[in-house]
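Let's start with one chain on its own, the form predicted alone, as C-alpha cells.
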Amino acid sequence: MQEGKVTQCIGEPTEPTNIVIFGAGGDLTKRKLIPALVKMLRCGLLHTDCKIIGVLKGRTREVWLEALHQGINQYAPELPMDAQQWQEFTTRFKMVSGDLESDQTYLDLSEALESLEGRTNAMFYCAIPPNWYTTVAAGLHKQGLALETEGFRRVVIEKPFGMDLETARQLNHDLQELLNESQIYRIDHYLGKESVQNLLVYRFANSILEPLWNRNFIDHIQISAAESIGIEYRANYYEKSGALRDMIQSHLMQVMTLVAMEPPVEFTADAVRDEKIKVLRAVRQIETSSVPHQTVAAQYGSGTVNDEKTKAYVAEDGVSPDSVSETFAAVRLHIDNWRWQGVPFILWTGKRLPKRVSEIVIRFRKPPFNLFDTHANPPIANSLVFRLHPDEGIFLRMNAKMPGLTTDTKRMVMRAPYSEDGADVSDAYEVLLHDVLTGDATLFSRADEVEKSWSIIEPILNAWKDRISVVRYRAGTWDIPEMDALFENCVGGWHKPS
C-alpha cells in the first residue's frame, strides 16, 4: 500500500491477524483506531494480509465505510486518501451486522474470521461502553472464539475498568471466568505516549539520574494533566465519573508507578508490572479524616479560555444544574518504602485550565547552605520536568548568575526535545495496537494493578460521595482554591505549567 506519506517505522512486524472491532461504527473507531491502522500499514508495522472486521448494526457496509473515510480526512489529515486509495484499503474490510447479545452475531463472526498463513489469529477490540465487556467476552467464550488452538486470541478493553473497587473486582472476576488473564489487554492510551515510555529509558539508561532518584535529593514530585477544553460531548460519563476517576485513578497513577518503580530485572511485561504493583502496594492508605487535607476537588465556572468566553460546567448540555461532579482533582500521596519515604507525590488534573499540558515535575531539595539566599533574586528550587504533551522533552531548571557586576541569580532552562528535526512521533494507539498484535503486555494494566489503584482512592470516593456542594474556579485560570494548602512544606510550591 503506497498511498500518501510513508513513514519509516522501527518495530517488530505483526503476524497476519483478524482485527475485530466491536463498536466499529463509533467515535473511537473513526477518530483513533482506523487512522492508527492506516499509518501502521503504511510504515510496515501491520502485516499486509491483516483483515479488519467491524461488528456493528444499523448501517450498510457502504455507509459504514464512508463514515470511516470521512474520519480519516477529518481526524488524520496527515493521512490523505483519495477515493482510489481508500477503495484499495477497504478490500481488507468485512462487516458483521448484529446485536452483541445475540448468539448469531458470534456465529457470523466465527465464519468471518480467516485463516491467514495457516493461523487464525484474532484481536478483539471492545470499542464499546464498559457495561458490554462481559457480554462480548461471554459471546466469544460460548462460540469458542477465545480458544487459542489455531492462533492467538486477545481481547482489548478500554477504561474505565469499573467505577470503584467493588465493580473493578467484579469485572476482573467475570472476565477471568471467560478468558485467561494473558488474553486480556486493559488499554490505557496515556501509557502509549512515546514520551511516557521514554521516561523508562531516561531513568534506567542514564547513570547520571539514579544517584539522585530518591528521598535524599528529591523534595516532592508533581504529575499533572491540564486541559483547556471542557467536557465536550461526555456529560453523561463525566457526571458519573468526575476528574478523580477519569484521570487520576487510571492515567496519572500509572505514570506514578513508572516514576517510582525500582529497576526491573528485565524489560518484560511481567517484570515491569511486578515492580509497578510494588509501588501501588507501598502507597500509604488515606484515612477518611485526612481526605480534606490530602485532596482538592473543584468545578469550573464560566470564564475565558483562549480568548473565548466559556460557560460553567453546570450550564453544559446534559449536566445537572446542581451537579457536584469535580472537573479538577488533586491528591497528595505518600509511598512508604526505602526510596521514597517522606516524598509527597501530588497528582492533579483539570479541565478548562489556561492550556493543555501534561508534565512530570521532579522538584529537588534546596542546598543545605546557599551563599546567594540573601541577594535580591534568591535562587529557585531545581526542577527536572518531563513534558509529556505538547512539545515532548526534558527541561532542567537551574540557577545561573545574572550578567553584571553582582552575583544575583536568574533561572536558566536547559531544553532537550524528545523529537528533533521534525521526526515523527507515533500516536499512542499505534504503539498499543502494535503491542497487542505482537503480544507485548508491558504497557497494559494487570488485574491486580487495577484493583490496587481503586483501593487507594476508595477512601476519597467514600468521603466525597455525600457532598452537597463543590468549590468553583474561574475557567481559564490557575486560581484553584486549596491548591496552595495541598503543597504545604513542598519546596517551590505548585508548579503551574507555562
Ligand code: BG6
Second form
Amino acid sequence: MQEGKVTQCIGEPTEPTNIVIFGAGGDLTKRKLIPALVKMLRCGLLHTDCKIIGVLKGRTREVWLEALHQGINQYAPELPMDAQQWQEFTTRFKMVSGDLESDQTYLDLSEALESLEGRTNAMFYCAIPPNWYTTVAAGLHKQGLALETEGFRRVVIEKPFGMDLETARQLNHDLQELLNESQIYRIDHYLGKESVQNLLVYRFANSILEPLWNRNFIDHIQISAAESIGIEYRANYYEKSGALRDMIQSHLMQVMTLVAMEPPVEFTADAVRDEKIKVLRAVRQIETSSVPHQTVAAQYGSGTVNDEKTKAYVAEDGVSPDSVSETFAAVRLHIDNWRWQGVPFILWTGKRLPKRVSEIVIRFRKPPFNLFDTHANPPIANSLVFRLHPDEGIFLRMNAKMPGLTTDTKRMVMRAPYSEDGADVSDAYEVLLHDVLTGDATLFSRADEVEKSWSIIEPILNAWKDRISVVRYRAGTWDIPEMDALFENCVGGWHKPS
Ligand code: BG6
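Okay, that was the form predicted alone. Show me the form predicted in complex with 6-O-phosphono-beta-D-glucopyranose next.
Expanding to the full complex; the earlier chain stays at the top.
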C-alpha cells in the first residue's frame, strides 16, 4: 500500500492475526476501528498478513466496504485512500452475514477462519451494544472459537460494563463462565490516550514529583472532561446513562487511579492493575446522607456554543421533555490511605460546556505566609496541570515578580507541550488495538476494578434514582453555582479550563 501522511509509530509489529469485528457495519467500526487499522498497517505496526472479518447483516459486501471507505475519508482525512489503494486494502476483508444469536453465524465464522490458513490467532472485537456481549461470547464458546489450543483468542468489549454494580457483576460472571479473564480485554479508550499514559512516565520517571505527591503538599486534585458537544444521536443510551455513568464511573475514575496509585513494582499488567485496585478500595464509601454535599448533577438548557445556538437537552431528539438525566456530574471523593488522607479528589464532566478540555489539576497548598506586600494580587497556590486534550502537555502555574520597582506578583505559566514538534499524538484506538494484539493488558480494566468503581458510585446512583428535578445550566457557560459548594475548603476553588 502506498504511504499517505502518517505519523511515525513506534512499537513491535503484531503477529499475523485474524481480526473479527462484530458490528462491522456500525459507527464505531467506521469512525475508529478501520482508520486505526489502516494507520497501524501503514506504519508497520500491523502484520501485513492480518485479515479482517466483518460480522454484520443486511448489507452486501460492496455497500459495506463503500461505507468503510467513506468513513476513512470523513474521519481520518490524514489517511486519504484513492479507489485503487482502497481496492488493494479490501483484499484482506471477509464478510460473514448473520444474526448474533444464530448458531449459523458462528459456523460461518468458523469456516471463514479456517479458510484463512496459517493464522491461528484471533481477536474478536465486539463493536456492538453491550447487551450482546454474552451472546457473542456464548456463540464463540459453542463453536470452540475461543479455545486457545494453538494461537491466542482475545475478546474485546467496550464500556459500559453494566449499568450498576449488580449488572456489572452479572456481566463479569457470565463472560467468565465462557472465557478466561485473561482473554477479556475491557477497553477504556481514555487509558489509550498518549497523554494519559504519559502521566505514568511523568510520575515514575522523574524524581522531582514524588516527594511532593502527597497530602503534605497537595491541597486537592481535580480530574475533568469538559465537552462542547451535546449528546449527538445517543439519546437512547444517554437517557438511561447520564454523565455519572458515562464518564465518571469509567474514564475519570480510571484516570484517578493512575494519579493516586503507588509506584508498581514493575511495569506489567498485573503489577499496575494491583496498584490501581488498591486506590479504588481505599475510596471512602459515600453515605446516602452526604450525597447532596458530595455531588452535583445538572442538565444543559439552550444556549450558544462555539457561536452556534444549541437546543436544551430536553429538546434533543429522543429525549423525554421532562427528563432529569444529568449531562453534567461532579463528585468529591476521599481516598483513605496514608498518602492521600484529607486530599479531596473532585471528578467532574459535562456536555455543552464552553469548550472541550480534559485535564488533571494538582493544586498545591498555599504559600504558608505572604512575604510580599501585594494586596491587589496576592500569590496564588501553585497548580500543576496535565492537559489530556487538546494541546496535550503539562503546565505549571507559578507566581513571579511583576517587572518594575515594586514586589507585586503576577501569575506565570510554564508550558511543556507533550509533542514539541507538533507531531500527531497517537489515537487511543491504535494504541489499544496494538496492545490487544500483542497481549499487553496494562491499559485494560480488570473485572475487580470495574466492580469496585461501580460500588463507589452505587450510593450516588441510588440517591439520584428518584429525583424529580435537576439543576439547569445554560449551554456554553460554566454557570453552575452548586460547584462552589463542592469545592468548599479547596484552595482556589473550581478550575474552569481556559
Ligand atoms: C465516551 C462517552 O466514552 O467518551 C462520550 O460515551 C464522550 O459521551 C466520549 O463524549 C469522550 O471521549 P473523548 O476521547 O472525545 O474525550
